[in-house]
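A single chain comes next, written as structure tokens; it is the form predicted on its own.
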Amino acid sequence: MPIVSAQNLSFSYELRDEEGNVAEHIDALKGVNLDILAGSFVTILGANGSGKSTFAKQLNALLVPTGGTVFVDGMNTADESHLLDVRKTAGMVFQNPDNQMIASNVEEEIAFGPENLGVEPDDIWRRVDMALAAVGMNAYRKTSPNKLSGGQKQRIAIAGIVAMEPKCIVLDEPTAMLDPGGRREVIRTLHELNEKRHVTIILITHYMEEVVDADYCFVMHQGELVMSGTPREIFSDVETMRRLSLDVPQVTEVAYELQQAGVPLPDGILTSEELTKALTAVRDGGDPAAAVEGCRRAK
């Protein structure tokens, strides 16, 4: 069973006059169908104005559809009876993690969520250290977020969403704002969350390297759904990825550049490793698509 499920999905912005007349319609999302597994992880792309923030703040009940339904863990999120049921069940971590923070130090900002849900106090601090665990920050439970790089607040945040312990957590661009090795840190524990705990993790993201280890892959453009497929099927497919305005990573790009000039590469080609041994396969005049394969099984 899907744990998100859009259905025709469709979601208009008002845009209103001076004096407070609806002026226009902006059509942000048009008829999306879609289903995320649960216990998946799975990446949402788009150039900007795609509609995919639009969409992640659907799967939390902050908007909700003006023209067909999504259900998260079987709710319906327009049904406001069902309004905290969704938010459990759905946390959002945002770009800016400051724009989360409140509290004088981690400890109390991680229980600041599971407090708010009326958890019993003793449960409380389970969570909060399960949660710090969870994102390797025990050694900081005392410290103040201010004092914390761009990196481990991410994980804070993501720590805090944890501590309510959700089936899902949708992040909407979580590492735009942090430099390469912040950028690691907090995919690194979005696997690790995913893996060892079983969170559905929902990531979008314009970098394209955080795609490669995606379960699938949604690509969308102009408020609809234009491609699904695995993260090698979705790159193997440069020349719609372009016309998207998007890009693809950047050792898939050098092997389709290479095909161009020539050179014998099998498509969809995502690592270094898998260039390298079918580079090699080429030289020595062996398959390089079964030099790729075999990169692939021994994952």
The other form holds:
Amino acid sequence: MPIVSAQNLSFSYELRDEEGNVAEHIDALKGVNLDILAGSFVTILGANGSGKSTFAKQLNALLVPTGGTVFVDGMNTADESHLLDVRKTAGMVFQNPDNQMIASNVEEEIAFGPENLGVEPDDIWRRVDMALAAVGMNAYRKTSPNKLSGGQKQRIAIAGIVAMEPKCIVLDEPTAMLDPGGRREVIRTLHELNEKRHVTIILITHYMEEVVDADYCFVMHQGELVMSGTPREIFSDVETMRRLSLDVPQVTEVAYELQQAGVPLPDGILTSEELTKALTAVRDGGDPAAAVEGCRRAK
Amino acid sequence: MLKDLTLGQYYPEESPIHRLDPRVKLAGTLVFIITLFFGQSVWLYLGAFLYLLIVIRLSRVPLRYIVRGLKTIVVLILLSALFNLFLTPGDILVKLGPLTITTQGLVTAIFMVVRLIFLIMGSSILTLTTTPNQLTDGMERGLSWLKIFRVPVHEIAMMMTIALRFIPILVDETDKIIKAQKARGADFESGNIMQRARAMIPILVPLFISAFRRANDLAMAMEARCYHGSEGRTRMKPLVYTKNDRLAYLGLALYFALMLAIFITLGSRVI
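Mind pulling up the form predicted together with the partner chain next to the form predicted on its own we just looked at?
To see the whole picture, the full complex is given below, headed by that same chain.
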């Protein structure tokens, strides 16, 4: 059973004029159908205004559909009686790490979620220890969040969700405000959570490098789901990506340009290692596609 | 410069007073303040003085830290002393032109000064020995009986917690806005008071907008983490009374009883 399932999901905002009359309906989501498998690492890509953040808020019942339905672990998000259960199942991390922290020290910050769930004190302590270990921030448990770097703050925000023991974590551009170092920290943490604790990760981003290692990828454009597949399948189609004003990873772009210039390279090269192997094969008169394939298998 | 601003004045130390439950300290401060208003008697004030001395000793906070709190209200103390000194009617002691000093005025002024000084010192002890977090925690649980009167105790405590967390962030932001406006040629240093006040507008407007945006984000993040008020909420560090806390309550009760006894036996006599 999929952990998240959106069926013909639509959502529209109302824009009101100064007298408070509805002036315009803006369709942020238009009939999105998708399933996300439990335990997978999924990314959702899209340019600004593509509806990806609106979609994220649907998964946590911060917004409820105006059309269609969303099921989180079998629960309909529009059903008020499941509200807390839905939020407990699908935790959510936001873009700005400063604006999602409540307490003045790290351990109390992480305890906030479990406290809201009414967990017993002993169990809260256990969960805080577990969550701190999961994001590798044990040394900072008494520190004030104001003294942490952006990447560390975002890891604490993730720990705050992990302590609620969700089956699924939705992250809405968690790295948009971070420097490259912080971004790497956060993405590594997410992969560890996915591999070691089998938490389903739904990462919303517009950094292509973060998509490469995902299991599956959805691309949104103007409120619609336009592409889905493995990152390799998605990035093989460089032209469509460009039309949607999205980038592909730099290496893929170089490979694509070389291909256009007549170098016999296969589609969907994602890492610089693959490109090196393929180009070496071309130089030595070998089969570049087989070289890339070998490289993938070795991984 | 704005970064040095800190709220509260916690003095870190491992003293018996520091380790007390914040509810005990709140109650102690409250009782102390009440007894200060029992009346004007040397004995009452001697009792309060002894109580204060013992608590300060136990807290191991250097006296100069406690006295420093008085600096901010020196003017207030002097003013109230002067008013009491010259404006209390009674038996004339000294006559200085149009001003007269009465015996009653002198006594009231002295008591007023001592009372204000004790008041500030007593409440400084509370903030010096309790972290802001413990304080809000103690208020939430120590004052939960106010819920009977529909006082939203939990909500107030939560607001205080959030305010404490966001003060440094907003201070940073103010700093940034000031720099940004200066970079565009804003002038905050010259002109009269009106002009300077007007120059604050381009700082305050963006600050307010950003504060509202942050509040909106935070509310969403709190909801996403299942926050739904105090109902069914547990705490990671529940406040539990220890033996020392009970002893402190006992001491407090003794102090209160003693002061009450003095008040009743002496009535309104000064000595």
